[in-house]
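In structure tokens, one chain follows: the form predicted on its own.
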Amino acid sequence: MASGVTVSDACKTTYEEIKKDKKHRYVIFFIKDERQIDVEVIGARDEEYDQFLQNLQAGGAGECRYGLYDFEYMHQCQGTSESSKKQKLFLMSWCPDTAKVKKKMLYSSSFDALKKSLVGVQKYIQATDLSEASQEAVEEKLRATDRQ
């Protein structure tokens, strides 16, 4: 279900400029005046993941937002005593359960249109609480996408 909310240039723009020019760690989207996604926070590239997680709450209990996040992990393929360093963009919907339910919904119904105009994520996350949206529960998932 398509809610008619579009996604702006600026959110197209800082996309690119975290996945090609690597200026950015991450990104926060929010839903302005439930006709636009915009963004409303970039994050150095120096910043933690816990940075992350903070201003994707800053909002608020009642607060849902997207964040887009260039995560890097070390991986070692099976039968090889190297690891690698592994980038992956992430885009995750932060919806907490004491959000209100329209809000919810306009999110929800919204991602899709997100999701279509950030080409190239690695990953899709749907979050409700700090347990699903922890660094340990997404270097668990997107780890589930590599190789052996």
Given for the second form:
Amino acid sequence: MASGVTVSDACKTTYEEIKKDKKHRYVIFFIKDERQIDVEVIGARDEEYDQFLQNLQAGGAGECRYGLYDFEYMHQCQGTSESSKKQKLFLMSWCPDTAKVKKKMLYSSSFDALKKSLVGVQKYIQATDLSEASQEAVEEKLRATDRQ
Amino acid sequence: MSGAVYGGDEVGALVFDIGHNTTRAGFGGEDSPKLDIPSTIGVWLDSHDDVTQKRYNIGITSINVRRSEMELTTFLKDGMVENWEIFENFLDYIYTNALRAIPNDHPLLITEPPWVTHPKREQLTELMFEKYNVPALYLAKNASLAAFANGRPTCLVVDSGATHTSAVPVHDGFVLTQAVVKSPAGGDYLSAQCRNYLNEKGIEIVPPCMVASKEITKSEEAANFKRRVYQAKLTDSWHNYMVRQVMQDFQASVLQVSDNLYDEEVVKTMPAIHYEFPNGFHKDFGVERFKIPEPLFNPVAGIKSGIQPTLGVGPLVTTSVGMCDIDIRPAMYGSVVVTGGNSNLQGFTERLNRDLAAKTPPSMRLKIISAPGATERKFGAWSGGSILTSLGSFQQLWVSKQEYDDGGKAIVQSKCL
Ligand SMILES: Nc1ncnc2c1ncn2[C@@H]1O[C@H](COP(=O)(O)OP(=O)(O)O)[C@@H](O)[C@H]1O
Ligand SMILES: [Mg+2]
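Following the display of the form predicted on its own, present the structure of the form predicted in complex with its partner chain.
To see the whole picture, the full complex is given below, headed by that same chain.
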């Protein structure tokens, strides 16, 4: 079951700009008029994770959003002293516990449409509080699928 | 959009959440249902002038009427409509008497259990379009609605209602039907256990309507009350229903699930709760507060009579997750959504948390999510449906009358996933 909300072309274009061209660090999406997912904020390549979190929550405690982030971390290959930089794209749905049921309903029933439009995302994260959205929590989730 | 699509933002939709205990019905877009009525119905034979007619008493007041030989029954079995004749009378009551709405004016969303069968869905679709002439219909899985309302399109929904407790994996809003696990133990099971227990202790449960007057007595002293005597020949099913109402109040007020595996030495130290029955008898309840609900989580401790839980709530979850694709298991443990009226039992979520924490693989995180209030959990599926039908984007998802006419009742299988 889904909400029938659609995804704007701008979402796909911005996504490609991050995925292919590494032009931005992240993008925040919102649902416009309960009908279409659209781009709200684009984060420059040199922005920090904290700025992403701030923008994700800019609507206040009662609001939900989606965020896509090009995440980088160092990966240590087992048995060697070498480490390599890893990049992974994650897509997060941010539905805080404090959000109105109407918002939670709208955003969670539309998440699938966004997932289907942005092909090639490595990890999907559902966050309802900061313990799930923090840099550490996200990194842990991304590392979980790395080969040891 | 094709012409067949239902074009109706004009009038609000109706939303029906049909449960074994009660049915919630109201207008889409509103915060709470207009109606929360028993899904139990009174059936009796009306004979005069050599004509005998079946009559139905529906709604809380009508089923409380003391009518000779009125049997209380339900139209549901396993969460699905079984007796269509009674169900139609029930629908007539909701539309005409309760909501005062004309079926043809409002698109209708009805919730359904995760294990609903294809023939049942098609039969319901046929009824709503053919007999009631609804302009549009949608059948929504109650677990998907609960998942969305809690902000988690991918999660494991634990629904503890009147007749079942189930573990239902939902992925991107879709129920993974093959991995649904359920146990026939919910609130009704606890009502029966409470009744057995009180019977064994010689405590008679007299429904409020049978008490004419009562005197104040000391704790544990025999009740001193006057019994109301009715001329009507009241049936066992009627009496059982009235007793169950008392038991439901007792359950909500007295029972508590032990934090850990039931241990008499531990629960002995917990505070007792004082409870007064409708006939005035009152006493403290101690260890039994914990002992009665324990089988819900740990079936071996069960007293053998009637329905028995097959799996505890924790094992329901772990079994269900074990049947899911290995890739999504972490997401399931990471989002366990607790819903249903019986999950309001004191200590339910805490115990589930303990039992699951011990079973969650070390590489995975456990997170239990539940709506804070008792009404939110009771009305969770209804509110989810109410919001969904009010979204502009949802209007294209209805099965319209036109589509039904063109595609037949099987259309519901492809449109309502
Ligand atoms: N506050 C409460 N504490 C304990 N049990 C409750 C509470 N509220 C409701 N229940 C129980 O929940 C059950 C009904 O749950 P519900 O989800 O409404 O069922 P259904 O959907 O099958 O009608 C009943 O058995 C009732 O006794
Ligand atoms: Mg229910």
